[in-house]
Structure formats: structure tokens, C-alpha cells
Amino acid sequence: MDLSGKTAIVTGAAVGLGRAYAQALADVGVNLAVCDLRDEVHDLVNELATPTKAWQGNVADPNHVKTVVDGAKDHFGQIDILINNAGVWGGSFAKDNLDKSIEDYELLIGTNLKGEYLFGRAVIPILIEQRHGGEIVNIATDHMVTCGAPWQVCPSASSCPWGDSPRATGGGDTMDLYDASKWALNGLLYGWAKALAPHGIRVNQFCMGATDSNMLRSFHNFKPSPEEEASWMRAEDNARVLIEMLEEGPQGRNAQNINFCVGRPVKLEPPLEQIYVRPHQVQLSKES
């Protein structure tokens, strides 16, 4: 599918993966509506070689979401692609006190789950009304699709740094809420994919491992060791895979958790056999 002339919304586009996604989409001629909490999001308007509109705000704020989605539709006349990328990381423990737990919940669930939910809910009616299909890509984590969950989705590879399969799933005891916010995206993935397939709208999920980004660098207090940094995947490589997946078009994969973890090649692998949904439930309409 030729992507030129289509319009995409990319959340969390100021830095890291979001910026790489925006740049890759711009390179193939996609019009861009970008948003972020950070001031740098406005720089994209002049830096990207494609028509671009930028908004600054919080994806957990329904008013901001409405402003971005309505603004993108009014400015470009259509919306074809939603890249639900905005996300944050924060340490949380089961033994944290209630005050910290509430703050963590508002931040992590608000951004990683509520933000993706709100943008999807705002964009989906537009995609349906347009009657020419569409694409939704949610950004999740490899914590939920490694060789431990279930092991079939990640066969043991000689390049895997974790040793023998299965690798333990999840981020450990320091990330209970982060992992919960990302695991919950499966509810949106499978529910949306089944509901939207008759409208020719695909919903897929990129499950990101250690990729060089502002979020990952913050995990290391912005001082990663040279060895650690050398092991990371590149955001630009993942953005290339995003374009390849979007170019599959309406009859491409659907309802897929696509795994990008350290040790696996950053490439678009063949679709996996559906485990959590039946294939006919996510078969797209041939009319779209």
C-alpha cells in the first residue's frame, strides 16, 4: 500500500521512538499530526519534510485528545493512521505506601493505558465514518511477549542474551504498575481488532524491548554504561519496520503482538499463529 498522502497521528513524538516514527512516516510522504508533553514537539513542524501540525499536552487529558484529533481531521481532511506511542516509565513496588502508589497510578496508567485508550476511542469513529479502512498501532513492551509468555511466540535463538528459554516474563518487582499498564493494552488490541475488522481497520501492537530512547536512558539516569548502550536496538530500525508493516495494506496482519527484544533481529517477521483470538474474528473486510 502506498502511504503517501495519508495522515497519521503520532503521540509522544518529540523524542526517541516517537520522533523516529514521525521521521520515517514523513520520509514516505505521510502528513503528520504530532503531540507530546515536551516543547521539542514544535520543532518537528519545520524539521519534517511533510505537512505537519503539532500540539503540546498530556495524552491522559481528554480535552487535549479531542483538540489533537479534531484539529488533525479539520486540517488534513482525514485521519488514516494512529501510532499510540506516548509512554512513561517509573519504578513501583508492591510495598510502596498508598500516597506514592496513587501518584504512580495516575502517571503510569494515565499515560500508558488511558492515553492510548482515549486516542483510540477518538480516532476510531472517524476511521469508520471515512469507510476506507485504517491502521492503529499501539506501543507496548516485550515484558509480555517474551519466550515466557507464552514461549511459542519467541523461539529460542542463538543470539538471545538471556540464555536458555524461557526467559522470565515481566520487568521484575520494580515495575508492577508499568507492566500492568502495558499488559492491559492486550484488552484494547484484541477487542479493537475484532470489532474493527469488518471496517477494514487493522490493530497491531509493537512490543518494545531495550531500544535507544529517552525513556530507556532515564531508566539508567541518563548515564548508561558503554556496554549497556551498545546492546540497545536503534529507534530508526524499528521505525523502518513500522513502515513495512503499514505498507502491507488492508489484507496484512491483524491483532498481532510483534516482538522486539534484545537478541532478535529488528525486522518484520512472518505473522504468528493467533493464540488469543480466532483467525476469522480478525479477518478484515475485503471491501476495504
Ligand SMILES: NC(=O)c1ccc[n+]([C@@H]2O[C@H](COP(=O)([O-])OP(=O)(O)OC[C@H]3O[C@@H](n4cnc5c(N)ncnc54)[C@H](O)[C@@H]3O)[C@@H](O)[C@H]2O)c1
Contents of the next structure:
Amino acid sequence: MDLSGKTAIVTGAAVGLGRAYAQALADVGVNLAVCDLRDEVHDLVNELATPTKAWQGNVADPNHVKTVVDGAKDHFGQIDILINNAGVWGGSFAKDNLDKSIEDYELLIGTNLKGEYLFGRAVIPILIEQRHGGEIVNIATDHMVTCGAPWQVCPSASSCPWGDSPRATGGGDTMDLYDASKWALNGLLYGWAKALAPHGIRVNQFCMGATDSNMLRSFHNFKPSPEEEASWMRAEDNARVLIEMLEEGPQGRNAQNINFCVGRPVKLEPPLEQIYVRPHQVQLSKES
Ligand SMILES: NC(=O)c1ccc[n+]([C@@H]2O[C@H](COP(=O)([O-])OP(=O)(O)OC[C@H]3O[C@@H](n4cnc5c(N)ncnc54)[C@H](O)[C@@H]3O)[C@@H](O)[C@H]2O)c1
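How about the form predicted together with the ligand, since we already have the form predicted on its own?
The complete assembly is shown below, putting the previous chain first.
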């Protein structure tokens, strides 16, 4: 499918993966509505070689979500693609006290789950009303799909670059809430994919391991060793795969967690079988 002339919303587009997604979409002629907490998001208006509108705000704020979505529709006349990317990480432990836990909850669930939920709810009625299909991509993490999780072993487990295949699911004991916020996205993925297939709208999820970004660099105090840096995946490669996946068009994969594993090539693998949604439940209509 030719993406040029379509309109995409990318959340969390100022730096990192979101910026790479915005750049890659601009490169294939997609109009962009971008938003972020950071004011650098406004730089994209001049930097991207495509019509671009930018808003600064919090994805957890329903008024901000409404402003971005209504603003994008008014300005471009249509919305075709939603890249639900904005996300934060913060350490949280099973033994944390209640006060810290409440703060963590507002931040992590507010951004990673509520933000994606609100943007979906605001965009979906527009996609349905336009009657020409659409694309939603939620950005999750490989913590939820590393081999063995939750019901199948990765097909390439025998050559696992982690060496101790099958690698356990999840991001370790400092990540209970981050992982919960991302696992919760499966509820949106499967629920939306089933509900929206009759409208020709695909819903997929990207689940990456360590990918060079502001967030990943912050884990290393912005001074990663050359070895660490060399081991990371590149945001640009992930964005290239996003474009390839979107170009599959309405008859492409649907309701998929698409995994990117450190140590393996960043490429679009064939869809995996799954038990949560059967193919006939997310078959898009031929007309869409
Ligand atoms: N980089 C990785 O290794 C990695 C791995 C797995 C998943 N992810 C996911 O990819 C997505 C992008 O992460 P990244 O690594 O590029 O992070 P990043 O910190 O480099 O970029 C995230 C962007 O989102 C914005 N943002 C954060 N909270 C926001 C909010 N409440 N409202 C609006 N904007 C907000 C930030 O300002 C920033 O510009 C996130 O959802 C993250 O969880 C990243």
C-alpha cells in the first residue's frame, strides 16, 4: 500500500523511537501530527520534509489527547495511522512502600496504558466514520513476548543469542509495574483488533528489546560502553520495519505482537500463530 498522502499521529515523537517513526513516515510522504511532553517536538515541524503539526502535552491528559486528535483531523482532513509510542520507564519493586507505589502507578500506568487507551478511544471513532480503514500500532516491549511467553517457545530458540534459551519472560524484579503497563496493552491489542476488523482497521504491537534511544541511554547515565552501544538495536531499523508493516495494507497481519530481539536482525518476520485471536476473528473485509 502506498502511504503517501496519509496522515499519522505519533505520540512521544520528540526523541528516541518516536522521532525515528516520525522521520520514517515523513520520508514516505505521510503527513504528521506529533506530540510530546518535551518542547523539542516543535522542531519537527521544520525538520521533517512533510506537512507537520506539533503539540506539547501529556498523553495521560484527556484534554491534550482531544486537542491533538481534533487538531490533526481539522488540519489534515483525515487520520489514517496512530502510532501509540509515548512511554516511560521507572524502577518499581514488589516491596516498595505505598506512597512510592501510588506515584509510580500514576506515571507508568498513566503514560504507558492510559495514554495509549485515550489516544485509541479518540482516534477510533474517526477511523470508523471515514470508512477507509486505518492502522493502529501500540509500542510495547519484548518483556512480554520473550520466548516461552506466555504459551509458546520462540521458533528460533535453539539459536538464541541470550544463550540460556528459553529466556524467561519479563524485565526483572525492578520492572513489575512497567511490565504490567505493557502487558495490559495486550487487552487493547486483542480487543481492538477483533472489534475493528469489520471496519478494515488493523491493530498491531511492536515489542522491542534494547534499542538506542534517550530512555536506553539514560539507563547508562548517557555514557554507555562501546560494547553496550554496539549491542543495541537501532531506532531507524525499527522504524524501517514499521513502514514495511504498514505497507502490507489492509490484508496484512493483524492482532500481532511483533518481536525484535537483541542479537537478531531487525526485520519483519512472518506473523506467528497465537491463541488469543483466531485468524477469522481479525480477517479484514476485502473491500477495505
Ligand atoms: N528503547 C528501548 O530499548 C525500548 C524497549 C522496549 C520498549 N520501548 C518503548 O518504546 C517507546 C519509546 O521509548 P524510547 O526508548 O524511544 O524512549 P525515549 O524516552 O527515548 O522517548 C520517549 C518519548 O516519549 C515522551 N513521553 C514520555 N512520557 C510522555 C507523556 N506522558 N506524554 C507525552 N510524551 C511523553 C518523552 O518525552 C520522549 O520524547 C516507549 O513506549 C518504550 O516503553 C523502548
